[in-house]
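A lone chain, given as structure tokens: the form predicted alone.
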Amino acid sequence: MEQELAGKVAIVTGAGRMRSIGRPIAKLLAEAGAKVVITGTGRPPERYPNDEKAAGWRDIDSVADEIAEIGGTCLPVVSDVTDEAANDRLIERVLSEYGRLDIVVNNAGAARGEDRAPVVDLPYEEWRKVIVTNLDGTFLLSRAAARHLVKQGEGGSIVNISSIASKLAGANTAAYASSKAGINALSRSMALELAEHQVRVNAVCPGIIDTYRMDDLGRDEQWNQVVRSRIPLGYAGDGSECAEMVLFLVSDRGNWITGQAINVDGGTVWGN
């Protein structure tokens, strides 16, 4: 692969599972000459599932010895995205390992969990939990990082990963959908107001892909069902799909491209 990204620094939130969106991402940037920043809530080994504890799974660090291996460099940390302190010093630390910051992709989500019930029924505790992890970290490290590529003057790419459930907005979903759809606007405000920085903003609205994050929607025929009847390509996506896209928004081939919400979802999602 061609090194366009060489040079640049970037960091990746929630890049620690083995079946994600954040470890694709990570690997690719890095594979385009990228130093990568990854980080994780370091969340225990009992509450990984079961296909990473029978690998052996060991969250960042895995990932990281990933990109050791294909001769990339990583950095693994812990940090908590909801923390506005956190942040900041994650900032601090990049600078301080790597000197500049020119990318950062806000994967990091809450789990699906109980939110996924009607309005009426749903606890403010769950909401709250899903708005802040989603929309709120965000927010803090968007903001902490375009304070310093202002500062830094050199324009810089901030991708936030959202989902068609902004779009869609389904039953059941009230709160994760109005936290992507939050992001998506926070998406497009900031790059109206950096736009003069060179600094370009994007939300990626990721359909239905093939991670943990799917496993309560049953697996078999069950999943096959859901497939064939949600995406018209016929098949759901593992990732890569989102890591190309992102990797093509932050590399100088999409440097007109700013303030876009953009579907990578198989036909699923289309008007929009």
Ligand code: NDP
Given for the second form:
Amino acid sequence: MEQELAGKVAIVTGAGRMRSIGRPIAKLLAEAGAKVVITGTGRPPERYPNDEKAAGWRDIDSVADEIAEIGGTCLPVVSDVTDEAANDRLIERVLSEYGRLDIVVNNAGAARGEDRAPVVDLPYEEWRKVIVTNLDGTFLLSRAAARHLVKQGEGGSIVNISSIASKLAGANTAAYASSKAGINALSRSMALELAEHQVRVNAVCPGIIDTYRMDDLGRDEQWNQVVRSRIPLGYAGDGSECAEMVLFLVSDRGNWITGQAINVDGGTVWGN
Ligand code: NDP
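Please move on to the form predicted in complex with this ligand, as the form predicted alone is already shown.
The complete assembly is shown below, putting the previous chain first.
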């Protein structure tokens, strides 16, 4: 049977971390037959977490190797989502390597940091870092990609990795929640603008996924308590569930779905 993404070319941003959402997305799209371009910041190895160091991890190059091992095609590129010119260059690079573009997954996000504070204590710089990486980054690459997808004239699919925080907007998460709510709105606006070109735009809103960004919550009783109290299904995601939703949305199976912000969260959030 032909692979469902055979002949398609996809970009997945922020896909170089070992315990992450980007890595399983990139691998699943490649398994489905897409040629995949993955990006990262080119973070220095001395800043890798201990488990990555122990595993001899090499960021996006390791993910590219894994994809090659399963017979897929992957191009790892260091590219900063906050840099307007870099996003334009990324699209040019994809076109010069593979001749087309069909799918973009805006997954890169600012690391959890000093922004997890009440607004009255939130430095502007921290607010700006989160908004610029998450929202501006998604806007810049989506715009560059959409310009090409319209010109290419064969439809396409953009999936923006948002968060259930966009809907819960809890205390001490103003910058993050606002950036992700902005991503939902951007997705909807773009979906309406691009529908006539059969370019679909959706947001996926993960719940609690056990990646590096959660390490600061600890891995002891405190983590178990978060999981027990917030996830009806009783366990955290590992990114593979988000990857399955992304594959569904970008494949023909998701053909009639656009402009949505879909929760993948073990039952944490209900409704919009
Ligand atoms: P990580 O923080 O582990 O990964 C984020 C990725 O984004 C990293 O690979 C990072 O690159 C990359 N990145 C950060 N800044 C830039 C930049 N300026 N240019 C290019 N890439 C950049 O997060 P997760 O895997 O946990 O999350 C992935 C996405 O899912 C994020 O958007 C996050 O907000 C969202 N999400 C995560 C949830 C969770 O529970 N984990 C829940 C809901 C949403 P590098 O490795 O080089 O630093």
